[in-house]
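As structure tokens, one chain now follows by itself in the form predicted alone.
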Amino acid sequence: MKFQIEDVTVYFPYDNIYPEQYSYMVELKRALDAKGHALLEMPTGTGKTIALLSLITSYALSKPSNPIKLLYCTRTVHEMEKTLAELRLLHQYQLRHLGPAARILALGLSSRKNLCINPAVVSAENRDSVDAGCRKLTASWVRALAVENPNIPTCQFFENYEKAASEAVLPPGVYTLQDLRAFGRDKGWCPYFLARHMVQFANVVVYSYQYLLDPKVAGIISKEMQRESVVVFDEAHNIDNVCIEALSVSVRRQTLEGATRNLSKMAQEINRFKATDAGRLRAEYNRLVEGLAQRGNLPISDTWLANPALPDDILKEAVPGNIRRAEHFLSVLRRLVQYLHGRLETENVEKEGPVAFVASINSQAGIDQKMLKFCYDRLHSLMLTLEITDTDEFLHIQTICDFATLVGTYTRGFSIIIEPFDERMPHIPDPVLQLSCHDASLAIKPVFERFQSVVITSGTLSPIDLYPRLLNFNPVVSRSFTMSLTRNCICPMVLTRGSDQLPVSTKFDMRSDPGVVRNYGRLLLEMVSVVPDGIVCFFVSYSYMDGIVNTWNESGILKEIMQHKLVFIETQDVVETTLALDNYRRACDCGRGAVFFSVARGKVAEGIDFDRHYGRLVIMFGVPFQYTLSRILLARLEYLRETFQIKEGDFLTFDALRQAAQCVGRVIRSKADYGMMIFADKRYSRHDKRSKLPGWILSHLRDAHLNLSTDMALHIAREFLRKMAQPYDKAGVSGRKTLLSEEDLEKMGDGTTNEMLF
């Protein structure tokens, strides 16, 4: 269908549009009209993504002179080829309207890992290892040797695509990650490197988060991108935790070890050049006497990391003298690396701010703040002179350089927290120092100065004031959107007791407790014996969820659950999780069904959906707040409190209700399906964490579906199920459509329906 939006005609690629998916494109225009960034909540299941690209695209369209570029941002690889398939649905949808005028590329971008078709690379086990393999073939001194000497290896692809030059592009349209691949092996050309050309000239980049908030990968990949970019976190509500972990680095003992090999090699490697070529190590260091960056002119193969300092921050001097020949350099490092060593052989709990920890390394280092500014450059500027290949095996002294110029450029939102063991294993020493960031919006501050509009969106973003404070912006358009819904296929619950009306909570006083733990599998024996098909249990960690499961075998009630379905575990192993999850959807499949244990903070609560009969029923146990007692989390909160004024329950009960809400949103997937939601907290009774949860979820939560026991619980239940097996109007009742055509836009246009909507 298409319609028009004020001066927008917009191209949707389905016959009817849901209300809330037009109130989101009208809010979203408001946005883009204004130049201005957007913070929109929209339920999950209700076509957010196909909404987005509809009208960005629609957009750029209708203002052919001042095109838009859209940088969508995804979590996963899988988020990204959902994307670009619906992106690819609508852009055919479009051609058949507009013909040649609605050509656009669009196309993802992601590692080496995904992208690339040399079978003697990407066999490798992990993506430092592919990334090592791809430079030992196309670095630009290995092929100027290989023109010398043929014996030498290359890649064929990659030498292919530079014959190709000019001729080296991809015709317009919309390409996955498969598609490049195909098209690089049809053509013999490098997806990879040909993509990486190509994301300046696209219409839409899908990317991860990583390509615009971690600095180390934005220098290279986003700094050509125009501002005139439209930019869009989607399923957003981590992209504090995302921002913090791009600027935050750990020291172990390990990192120490492989950091001082890695020196004795880069050692023997000066050595040999002295013997051998001493005009190479001179010419570099004439360079850095000069000033001259090495950044901008180097082949596209040969860039590497850029500088972990965000770009604002980096100053434009020349490297200090004493660190301009490589010997001194490597002396510099061996001195940090003693001190590093020196600070890692603590008995206790030690805490400094960065201004204190550089004082602490000049004055038992000798090495000022200016020279651990510029290691990662410096770094970076031997390791090309040295025509190292292997960057994989040189991961730690990288990790050593990436710690010393951020300690060196920042001297607040930083925290330094030597931890000599584990608090929750104190028997096993295991220490390790970690700078870690605490303030989220210093990585993502770029993005919004650099971009016109900005675009945070998911389907858990409550409370959404608390996002402008942490992330430190101001939006101009801040909605949350409730789901319009021809009957009500979600029933949420709240269970505080068991059916012996003992309270029921994961409470760290209350978790162990016999009753507690009886309770829970009493609602879960009750709950499997009526749901149908698919149940998911959400734990607060994998600890508690391995003593429950323990207490729940040794006392019978794992056998009784099992008697009515199969019951499978998440484990920390991916391989053993993925293969649990298939053989939980055999098990739904065939009619047997089953239950899947998971973990709120784990991999399935993030990106795997329980649509239809995978899951009718998520139960939560308990609330899932941080360990608060990491170090790490108390210095965010105190920092937190002192900049932002945001109170430490505030941000702790903030965080796990928004992680529960993501775990519950599983369960709903489209308006055709439908699931219930228990939480079984008696916390969850107090309306200071209840009114945290998303609106779609509150507006459907009734009064008589609060402070149940289980055996209320299962009246309800069975109730709802009955209620959904009956057949239903799909478009709606009249008076109150869920599902609006072309006519019905068109009558909103003239302002008669407008009630129609909500």
Second form
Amino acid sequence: MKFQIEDVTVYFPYDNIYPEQYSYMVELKRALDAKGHALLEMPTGTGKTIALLSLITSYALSKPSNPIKLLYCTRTVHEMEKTLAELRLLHQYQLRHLGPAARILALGLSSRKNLCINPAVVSAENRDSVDAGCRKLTASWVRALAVENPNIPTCQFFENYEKAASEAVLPPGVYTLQDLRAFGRDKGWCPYFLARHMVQFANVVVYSYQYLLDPKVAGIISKEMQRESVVVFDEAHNIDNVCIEALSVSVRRQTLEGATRNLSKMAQEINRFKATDAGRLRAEYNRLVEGLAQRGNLPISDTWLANPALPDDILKEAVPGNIRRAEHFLSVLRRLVQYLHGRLETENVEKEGPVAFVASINSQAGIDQKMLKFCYDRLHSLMLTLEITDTDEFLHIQTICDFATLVGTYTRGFSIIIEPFDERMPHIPDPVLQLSCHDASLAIKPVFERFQSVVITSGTLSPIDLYPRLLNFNPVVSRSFTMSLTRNCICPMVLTRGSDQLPVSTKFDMRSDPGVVRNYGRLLLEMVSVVPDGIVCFFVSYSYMDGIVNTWNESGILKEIMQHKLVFIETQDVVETTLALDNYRRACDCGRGAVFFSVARGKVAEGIDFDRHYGRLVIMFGVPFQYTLSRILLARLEYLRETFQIKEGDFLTFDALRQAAQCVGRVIRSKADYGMMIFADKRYSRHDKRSKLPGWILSHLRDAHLNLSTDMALHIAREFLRKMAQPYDKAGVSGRKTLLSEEDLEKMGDGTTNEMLF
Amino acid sequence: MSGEVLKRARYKTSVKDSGVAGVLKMTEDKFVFMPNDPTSSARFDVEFRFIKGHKFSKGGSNKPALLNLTQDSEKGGGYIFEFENYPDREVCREFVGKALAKFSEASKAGSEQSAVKLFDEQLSTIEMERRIKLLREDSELQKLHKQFVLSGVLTEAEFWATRKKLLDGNTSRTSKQRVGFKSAMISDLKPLTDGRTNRVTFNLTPEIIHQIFAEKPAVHQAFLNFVPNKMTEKDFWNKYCRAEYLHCTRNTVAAAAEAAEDEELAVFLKHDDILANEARRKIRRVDPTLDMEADQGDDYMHLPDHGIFRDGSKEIIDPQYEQYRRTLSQDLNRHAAVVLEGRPIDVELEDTRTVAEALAKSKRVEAANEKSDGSVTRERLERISRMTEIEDLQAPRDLPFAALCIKDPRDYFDSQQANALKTLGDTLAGSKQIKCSLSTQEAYGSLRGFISEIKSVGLSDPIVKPDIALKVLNGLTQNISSTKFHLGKNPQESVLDRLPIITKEELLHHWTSIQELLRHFWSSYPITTTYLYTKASRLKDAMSQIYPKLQEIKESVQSDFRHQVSLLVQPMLQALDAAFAHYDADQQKRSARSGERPNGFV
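Mind sharing the form predicted in complex with the partner chain? What's above is the form predicted alone.
Now the full complex is given, and it begins with the chain already shown.
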């Protein structure tokens, strides 16, 4: 369908539209018009992604003179694939209606590991080996040598791509990672470098959060994006955590040992160069005197993950004199490693601010703040000069330099915590020095400053006023949409008591109580016998899940559950989890039915949908609080209280409830879908906890469902499933339309667009 | 069956009788009793085919060990023997049981086999066996078969031609449904301790072994490698159980220590490399919207020491023992995957070696298949694009459909004719013959007739004549009310149940035989060959024989049932009448046209 929102003709690939999608678009358009940032919460299962894509591409089409670029950030690669699939659908529709004028270039961008097609390189184990393997074949000096000596292997895909030079372009279209690989194979061009190159010309780029948030990556990948771009962070409820992680580094004994090895390897190399090619080191020195600014002119295959969020003026500054010479720099690093070694030897937990820490380094190791700040760049300059290609071997020293640069750059919002052992296992010495970032706004600040519109959207952003504070920005539009339902297709319940009427909870003093474990088991057992197809269970942590599943196994409950459905579990091994998920879906597809055990903060909860028959019921066992004794968390809470006046308890509850809401929200995909959600913990019945749930769940949480026991929940589940199996009128009952057609929208367009139906 | 049995026993005419002591000798087809006292008259020699069954007394110390061989009911009585002890009795009883079973089977099969062979057809033995089996299972069918085929109304082939489905369905039933793996985990293979000693017992059945092979390729591989060259099967499983035991004690350090000493044991304790390879292969084929592995490359958090390290969600394990750690979750996932895949092989679970080899073979086949399929990726992409659509925002898609394809047109038309016949039986209209090829003159004549009729009677507004309508209505109400009166109370009870049993059975039998005949009758039209012609006339003769029988039934029943019976018989008669009428009309047409078209007609 095609309709007007003010001056923009929106092309929407479906015949009908949900009213909330329409108002979402209206709000989004206002934010784009105002060239400001937006914060939008819309329940899952209302087609958020397609509404976003459809409005922004239509907006760009309506302003052909100055088309905006869309940078769409997803949490994970599989979400990237989903988004691109939706975009393809939309693009096909727009092409049908507008013809060639609607042509756009949209592509997904990922690391070499997901894009490389050179079989020799891509077969490597992990990302770093793939990166290093690629660099060994494509680095400029390797290729220079290969010209003289044909025995040196190069990558034929990269050579072809280089040969094609300006010819090497992607024709307009929508490219998923797989399409890129296929295209590359077809043409014989390297898809990774092709995609990297095409990013500047693309209308839509879909990539991971890190490509914008992590300064190391953003520096090279996102530096050429124009200001007139719309940046969308989808599923952004965890964005503060991502920001924090992007700027946190930890140093362990293994890191230091590895770094020492790296340093001696580099010293050898330097000596070798001194003997054979002293001119090269001198050239580097001269380059450093002029400053770092020329770094951008390196060949594309040589570029490094750039420095952490350095203000622009620093780039023009010259590298401090005392680390310009390679051997001087190495000795500085040695002293730094030595110093960190000393700090790790502590017996007690220590906590320091960055300023005190830098001062202590200065006094004990003689390294000042400015030297620290340039460590990362200086290292990479040196590694380039030394023509080091096996970068995966040098990760440890990179970590150290990363740490040094962060410590040297930021004076607030960080703390350094040294723990001699994990407090849950005090007998195993495992010292760790952690530089942890507390302020999410630090990482995201450059993004807000650089791009005219940043849209942060998710199904769970409640309470919506907290995010602007955490991220320190001012949205022009900040709204939370509820869901207009044709029928009550979601059924949230709070289960407080087990089948024996005793309370259930994962509270620390109750969670290992055999009665609670048994009650949880009985709950699941009863449910598997009633609910068809897929059931998803979320536990509060891996260790809790392991424990409870083991207990169920020993007491025979698991065996009984398996009589009804197959059981799959998320593990810390991603490959295994992926295969388990794939099998889970197959089990649901073939009608066998299955249960998936997952963890509330795990990878599955983050991005996998359990829509339709893949999930008819989600059980959230317990409240997924963070591990509250973690010192990093405590430090962050303290920082939040001091800086933003956010109370510890409030933040913890907010964080736990957004995770819970995120978990249960995975069952609904559209209004034709239906699913039940059970919050199995007595604490959910308390108002202070419950009220933090997003509005679209709260509005369906009936008072009668607030304090249930297993048998009552079972009864409700039976009733609900029976009701949902009946046919219904999709357009909604008269008066409250939940599905709008083109005519409906036209009619509304005559009057005021504000007059929405909910 | 071993040749014969010879036991001391007492022959009794009744249980209370003291009996005659003697020797009972049993051979395959008969039993002989010889009394010790040669003058006694209780000497006999009976063939097993006269024996219908056998009974025996329950075992107990003070009760006599009796065996009663019962004879046909009309001949009356049986042979009761008392044995000296129970073991003797048991031996005889078993022998008798076997003999009887064999005999009854042989006799039954024999009679039917001969029946089938009467008609010299080239049938495979399998086909024959199937037919015999069907006949044996379905007494109704057997009766029909006897009635028509043996009497020559239908040929064997004709009889079976309409029952193709029955035969086919049977084949699928004979290839028995494959049983999948059990949902229960093999970790249910719990060690049993006897409590007193430190001995631990494991129970392995072929079923469990098969499952172990399927779930743990490393064990499977090891079995193929080690047994029987390097160790015996028993040793192998001993070792396996030892590893399992170590695993369930969850002592990774101990496991590592043991594994270091014994390299074969290490195979069981370490991670399964084959599984890991398989996983790597499978992960490439996984739905990209699920592929979390792809994130690993994209997620910069995994760089060593980046991100928040000790946030309480990660578990710490000494990497040295990592490979000896096996979690329940891994087992669960693996188990569920195997169950979902189903049992790949279909062999008897007797010999472990054959199971292992068959499994290895099926794996190779699977791997070979995997390489060849390119369409899978396309299918997967289509699936993704279908899944991204929001279903209720657009008009429902056309569901995929398969074009109608009638495999066996004959079968289809047969069933259609049967349907037509049924409606024919229900309404009277069927009995009227409709003549389709009319000459203009004929048409004109009949039209004139109608006109003149209308002229004389006048145009009656109601199409149905009132008096006839009234009559029908009265008849119906009477009929309904009387039946209602008798039957209304019990929905299960039908008119048939109220009739005498013999009448009921006769009626039912006639009904099925008429149906059978009619089915064949109508299926032979249009008559195109002389074969069909003779068949039709043969069928007509058979039907005309049934006709008077129906009348007989009607007359034989008592007056109060007569109405009911006639109601029941009525549709049968009508159906037969329709068939006769059709036959006659066809006959006439045939004789009329035979002159005009000497070539016969189509």
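Basically, rigid core = biggest C-alpha set you can superpose within 1.5 Å across the two forms. Computed from a predicted structure; not experimentally measured. Positions refer to the first chain, counted from 1.
D33: CA moves less than 2 Å between the two forms after rigid-core fitting.
After superposition on the rigid core, the Cα atom of G556 is displaced by 2 Å or more between the two forms. Fitting the two forms on the rigid core leaves the C-alpha of G591 displaced by at least 2 angstroms between the two forms.
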